[in-house]
2 protein chains.
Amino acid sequence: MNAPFPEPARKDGPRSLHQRILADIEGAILSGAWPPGTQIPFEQDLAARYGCSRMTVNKVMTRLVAAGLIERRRKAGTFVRHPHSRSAILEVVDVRREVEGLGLPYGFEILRRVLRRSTEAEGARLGLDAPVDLVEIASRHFAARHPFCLEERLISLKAVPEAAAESFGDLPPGAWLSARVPWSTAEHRIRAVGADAPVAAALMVPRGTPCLRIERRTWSAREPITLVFITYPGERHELVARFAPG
Amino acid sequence: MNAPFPEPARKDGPRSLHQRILADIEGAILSGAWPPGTQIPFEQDLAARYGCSRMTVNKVMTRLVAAGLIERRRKAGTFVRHPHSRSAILEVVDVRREVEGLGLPYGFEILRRVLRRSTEAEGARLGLDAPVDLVEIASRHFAARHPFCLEERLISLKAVPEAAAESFGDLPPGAWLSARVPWSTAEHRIRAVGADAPVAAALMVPRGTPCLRIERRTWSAREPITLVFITYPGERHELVARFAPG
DNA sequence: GAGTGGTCTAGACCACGAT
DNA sequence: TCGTGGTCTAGACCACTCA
């Protein structure tokens, strides 16, 4: 779990010293060349490797703590953080920890699982030039045994080889790729729907009832890694975001 | 234009210097002492007050540029920046734009304007001790003559005493509170509801139509601004938000 | 105890841009 | 032109925490 150095980004661009190190850092991050938990190389040695002082790599390291992709620790060094989300907005990818974080029980199943080509209509959404292998899978997420949401999933073979093993009989899919794969850019989208006959069965509600529908897109280094649609039904669920300004 | 030098905030807390002279400064500009558009002072002026080299002031001013509060000219000076959003969740506010978008003739229209006391349920959904006056302001949006969406607001007198003079007969009230009003923080809450009479006879749809319904709450350093409820008829309407981890 | 990050200094030179 | 911010140095001391 040890780095070396970080490749040299690019040569053209970044001006300035620290923005240079900031890029190279934050693509070894961003590309999956550091995982989470890595242990990035002291400042003194960093310090050392890009000839300059102390001083201009720390100014660095503030930013990539402040920005949440390190974390550090004095005498044991600085690692890379595990994935996290910063708003509610995006944590609802964990649907485990919603359901968990309203005091009910937890259940989870599979609905279905395929593996298969990405159709014209997906290679367009999910941004690819060409047809891609993928994973399509649905499931149904419970609380307290009710339907509690329905997620559909287009998972990459290109972006993640390993999802074509993996049965998903334990682990979500939402919650297995967070803990594996970095993100570098997240795209939500949020729209009223109302169910159709297949949403209405499996969230057993009547059909045309307003449903919630997020669809979230993720990509790393340009690479899509995954597409899903995630659907609550009634009224009575809400996506919260809190902000500040900048 | 000018300011004077900050007032500290707090006695107690932060421990470094830098974290003491980042909250004085963003607590003049997040409590609106010091509005859009002032000078803030030079950082051999801060470094001065604070006693401290001028690099120490520097790290809090490259901090407040990267979280977007200030912005930086040589030779001129640095200045508070006016309010932006960060996201398209947050520019949904200003619908106009949002209309112009999409290349459509942008209409709106005041449905109902009252200056009353809060209600119980408002106060506790705002966040009051007290009951205050304020303004209820119920207001469409047209795009290409359609109703595009239904805003429906509260704005505190405490906070803003201008608004019970105002007739927002030229400018929504959205735009009209963003251009003159610093905020700390906002809160988007996201759900699909269907649509009861008067919403449907507003937005002209049948009733049960999905509909997306946002409630945006905004404070300005405790104090709370306004809560508004925007709602968006059928299927057709996303709202997007792109995020970068951290 | 020793090594790491956290913070800070008192300078320096440069580039930009307002005047 | 010349004052401002942008960047960087080569040190320093401290506090925390891991081994």
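Numbering follows the first chain given and starts at 1. Heads up, when I say rigid core I mean the largest set of C-alphas that superpose within 1.5 Å between the two forms. Source: prediction; values computed, not measured. What changes on going to the form predicted alone:
After superposing the rigid core, the C-alpha of residue 30 moves by 2 Å or more between the two forms.
The Cα position of residue 43 differs by 2 Å or more between the two forms after fitting on the rigid core. Annotation for residue 114: C-alpha shift under 2 angstroms between the two forms, rigid core superposed.
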Second form
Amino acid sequence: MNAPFPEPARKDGPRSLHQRILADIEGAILSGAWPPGTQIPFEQDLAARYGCSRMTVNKVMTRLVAAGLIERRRKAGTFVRHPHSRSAILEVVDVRREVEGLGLPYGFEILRRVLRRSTEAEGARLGLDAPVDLVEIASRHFAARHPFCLEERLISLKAVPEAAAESFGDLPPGAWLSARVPWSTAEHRIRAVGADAPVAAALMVPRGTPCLRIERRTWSAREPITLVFITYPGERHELVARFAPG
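Starting from the form predicted together with the DNA shown above, please give the structure in the form predicted alone.
Just this one chain is shown here; partners and other molecules are left out.
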């Protein structure tokens, strides 16, 4: 997708032309007006718009490349870079913190919310002795208005009965749970998967795209709280663990 010229940034005192071009392009990217994958206008076109030398524009582009906001592709042009995030394997990481840690605006939407009984397979995964009522909820997280990850979650109403009446309109499910239910144990399982049709549609990637899927279970004492699958496009995400000798 080709980008229109950026809207001029708000003026805060005297600034050089270099600073103004940088602020305009950076603002277009961070606001989401130029989402990841957008092709940036050619340097000669930007130079003509701002009435400056191409060298000035090139210096701006070099700074944006160093900041990780854009990437140059040989014989193709310059594009807004897809954010590359990382999660700590040994932590329960909040997706909002991940996105904001990249310097990008965060957003989320609820795709599905259903109240139902747990199945036998879900009971086995959650470690339940008997079927329980659940909230099944799917949500999509955004970085600068571009899909960042897909979250598919089951919440046990035996452990968190107030979740039955919660719409999750103000806080995403993970943050809502963390604020209300202290967990004592968590387990992560990490797999490489190919995006099936629903995941591909939610993440706006081609079907079969390699993805990283984190399966997380949490407990409060011995009571299962939630089972969640968080799926990231694989090329934009990495997992990190720091540890010391036991």
